[in-house]
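Just the one chain here, laid out as structure tokens, in the form predicted on its own.
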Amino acid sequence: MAEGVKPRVKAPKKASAGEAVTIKTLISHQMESGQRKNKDGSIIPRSIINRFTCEFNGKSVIEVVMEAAISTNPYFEFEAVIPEAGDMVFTWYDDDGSVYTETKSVAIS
């Protein structure tokens, strides 16, 4: 597990039922490419946030998947409709096996 990872998700609290809201995410992550060496000479493993994914009631919005050369500390920004109150669910899985969540709920306001 990558070390220092914080997902971080700017999304409204309330919105209109069938209203587009804008969400942004960002996850702060090194993102090892696995060709650096450390100080005693031996490679670093790589470790890269290669997928993104979020959902709204089990129901998916987005799926993002990443290649090896993204950057560090990837950030998203996208619109979604919120049909009903519930969840969003933010995921995002590392090379490593790590995955990493965030949960926001929205009301309808």
Second form
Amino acid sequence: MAEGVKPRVKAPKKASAGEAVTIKTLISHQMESGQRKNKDGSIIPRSIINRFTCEFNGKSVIEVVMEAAISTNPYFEFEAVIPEAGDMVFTWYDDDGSVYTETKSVAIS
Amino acid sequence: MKFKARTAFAALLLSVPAVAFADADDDKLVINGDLEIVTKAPAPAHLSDSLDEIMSGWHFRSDETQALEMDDFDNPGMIFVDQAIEAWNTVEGAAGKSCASCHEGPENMAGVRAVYPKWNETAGEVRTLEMQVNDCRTSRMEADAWKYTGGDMASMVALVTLQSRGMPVNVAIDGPAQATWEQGKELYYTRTGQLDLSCASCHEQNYGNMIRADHLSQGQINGFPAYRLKNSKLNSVHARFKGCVRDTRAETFKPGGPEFTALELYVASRGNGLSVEGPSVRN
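We have the form predicted on its own; now please give the form predicted together with its partner chain.
Starting with the chain above, the whole complex follows.
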């Protein structure tokens, strides 16, 4: 497992029904591209977050496929319409098979 | 004839915004919507001959860069603070201690950054925060010292600095620290390198002007360690000094050495009255 990986999400705790809210996500990750070489001249194996998804009450909000050119600590900011109270589940998929998840509940005010 | 006059006028118009653009702006820095940062203050007494007002480097950056510092989620420096929290609680060295073994939580470091560099009575010298961290590591933890300008060190200094964020910088320049402060002042006004520039040439006489494509700030260090977009990491004060001296095409002093320590004390004292702002975001 890659070291120092920590998912972070900033989302409002409350929204009015049908409101579009801004969601910020960031995962600290070294995003090793697989194209760099170490001191011996051998290739450092690729180790990146290759997929990011956000689901709201089981429905897909956003899905992102990442490639090797994405820089370290990928940050995504997007807007989502909140139709009802529920849970937002954010998932990051690592090349090494690790899956990082973060959940945020949004209430209707 | 008329046409010529008009083009001359247009050229004049074009040149005006470029000048205004390099000047410090009047924006207000409020972090996370509640922490107000003092980014402009009357110059401390010892500077009264040369400056009226001291300003954080934040004012010299673009709105987009400024915005990154106004929310901790957007501030990329905070990732390194998170890493330092882990290091804070990690036991290292022969004594079987971590930072937390003696200091408990990092919040106990509140107020520390604001008064550093500071005279250390036992050692009989002025010490920077980095020197103090390494002293803890080698003598209390019996672990290896960190590289002065390395990533581990910059992150730890950022964590300690964060605890004092919003407090006024207030380094002591009298008493036993005075001799070191005088040495730092001497260095600040000494021209070096093939370009024959002193710190004052740019940061006192020309702040607000452009140096090639960049804006010259007053060179305040209240925002350090600073996350720089150009190298996507936290930068320590001495690493920045080294960069500046190198840019004058001189041989630089050693980061962590007595010259840069004296200079850090002097430059910090030029910001007495500004809030501790680090970890800041600059370009």
